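First, one chain by itself in structure tokens, the form predicted on its own.
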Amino acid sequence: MKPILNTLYIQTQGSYLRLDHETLKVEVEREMVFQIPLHHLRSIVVFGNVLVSPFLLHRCAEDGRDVVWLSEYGRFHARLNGPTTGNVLLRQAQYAVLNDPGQTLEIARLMVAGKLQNARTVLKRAAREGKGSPDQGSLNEAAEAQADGIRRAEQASDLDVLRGIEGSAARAYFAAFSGMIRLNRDVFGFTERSRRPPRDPVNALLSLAYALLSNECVAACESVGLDPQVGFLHALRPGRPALALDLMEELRAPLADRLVLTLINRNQIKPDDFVDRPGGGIYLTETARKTFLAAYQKRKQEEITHPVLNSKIPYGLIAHIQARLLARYLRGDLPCYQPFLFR
């Protein structure tokens, strides 16, 4: 267990968290290992078999602190919110858009080319990086693949060949993302995109950054008001936050991406850092998802500019940012939404 900013993380299974007076206190088997006041956290993660006092819980949903549930290996279960806020107007102009075809493709387009774009950058980086190696030339090769991918998205008819164009060029970066793997590359070997279970470690630190992400991408929705289960470019099911998958397109490759690349590259996440379970999943061992959640902290620590506002932000408001520009183009104050672009 260790508060990393302001969000509490918890991963010592059977913990008990409960509220005394001010103070959230956590027992293990009955006795108390962890305290902090309650009014230093905006969040609190809990991993796995974690149990959670409803007394806790309710004054949670009344602070509007976020309590969130992920798998004991990083998978996003659920999320405690508390009562609907925000502007009614902006949730109506939202589902105005979604009935409007034209207007929703428009959107999902410049998120796909947002996407696209950014893991172009990061595929060009990797290749000058690597100038003179074999990888060059597959990673140039992949970084093409994506500027054809935008080029094809401007001209696509509809939202499903938008998504076919979209999958095409996630295909073709993830074949060349070994590429921009540099140390230990028999274990960390990458071939192709497997969930549910990871079936290589890879896989592993790209699901847990995924869902990290996907969970700020629910906040960021929720803070400005929209409705983080009405997207545009994913399709509308229950329960799946799609609006909140659209805003994470474009930031996998800068945030998610770039930080597992970092921690292989710089050997801060290691081959004996994985084990194996039943089904044939391969997940971090609770050592290493400690290393990993304190790099991603860290990360969104840093800053950088932001195109649009040209001033610098830390990473971890990117999110915030551009769900809050979303809002202010379906209120009308803006003429388009504009992604973020990596640089």
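Predicted, not measured: the structure shown is a model, and the values here were computed from it. Residue numbers count along the first chain shown, from 1. Think of the rigid core as the biggest set of C-alphas that the two forms share within 1.5 Å after superposition. Compared with the form predicted together with the partner chain:
- Relative to the superposed core, V26 undergoes a C-alpha shift of no less than 2 Å between these two forms.
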Contents of the next structure:
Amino acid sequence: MKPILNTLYIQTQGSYLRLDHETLKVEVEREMVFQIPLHHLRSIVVFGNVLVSPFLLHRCAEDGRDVVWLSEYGRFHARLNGPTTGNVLLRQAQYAVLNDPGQTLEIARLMVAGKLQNARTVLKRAAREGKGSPDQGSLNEAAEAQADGIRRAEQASDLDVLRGIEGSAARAYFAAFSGMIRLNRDVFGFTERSRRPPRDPVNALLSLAYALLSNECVAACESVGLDPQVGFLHALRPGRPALALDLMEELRAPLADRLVLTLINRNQIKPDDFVDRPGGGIYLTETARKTFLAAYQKRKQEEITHPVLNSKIPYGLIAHIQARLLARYLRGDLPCYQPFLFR
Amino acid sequence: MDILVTYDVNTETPAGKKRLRKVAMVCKDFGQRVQYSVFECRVDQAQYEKLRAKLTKIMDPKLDSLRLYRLPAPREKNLECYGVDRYVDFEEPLIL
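Okay, that was the form predicted on its own. Show me the form predicted together with the partner chain next.
Below is the entire complex, every chain and molecule, led by the chain shown above.
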């Protein structure tokens, strides 16, 4: 198994990244502040006004190292795309499955089932931990709604019905979400998901977590040789990485949501870590974003037992392993796609 | 694996100064400077071979000296460090 290489996050506004032989140099106001050999890096994520030299970009494209541009507040702008590589036969198999409605529905069903199961596990766990609190009932109820969704997904006759089931389960999940927040609930109250812009602190945290996770899912698809735009559950739309979003569904609750909850409940992210922006959006301050990114990176290195492989793997590789399992199914090496189930 | 690279380059001549700069540059490509002529590099076997090949090509065996030590893992347990420490763990979260 390949080691998970590090991601370099640059959020200092006005920094300049350049290539120096085999190393990456970070300069701020013409002063060299950091230098690292490229072989330590799998990807580079930059926020807002950060310059990247053309030669560094060329080199990253050549090596297949990801470069991702986010806005200063973490919204996705662009990603570097090198030459098309990977296995054309695998992509062909992927397109063939897309043209088979029965098979497409089967994959989408498993992905939805995985997503709801993981949401249920997260809710159940929070209910257990919050024993005796008034939230326990609503958390258990929402968990039951997920279970119900899984049962109904099995019978879904087409994609639209399946998407409807997923949508109503997601609403039940988010309706109970604030029950999992145990600290500073006056500020971290949460009623519904809002994005572009996120309108409250919890939404701001979720948006940032999802932005980072979706980038990783795109990278996972690409590193396996799958076309990240050709998805099964998500409808195809120009510019939308539908397959990456498909893969992400089952990872949202265990990877992103739990991290957000942990940061709030351990008081690592506090009520005054947010700023209002014009347009009604709420965003993290620069220092809070740093805390968030450090926690996110740490989490990626923690190990978890993968139920299908039955071996220990770091959280950061789950997306890659799921992409690989999907590729094996598409090529006909596995009888079905097995979603990642979090315990 | 962690490799400790130390060197003495004879800098009495301009050619020697050039070699010194080149040695430092190659070391930076693979790791980081922890003291003036001491580098720590975290590399795999292939990268290690490359590092050694590059360095031995630059150095003048009659005038210079190069030593490569392999640090027993884990580094934190086998290394005592006092005073100024410029080491950055490249595997920790990197946020600037």
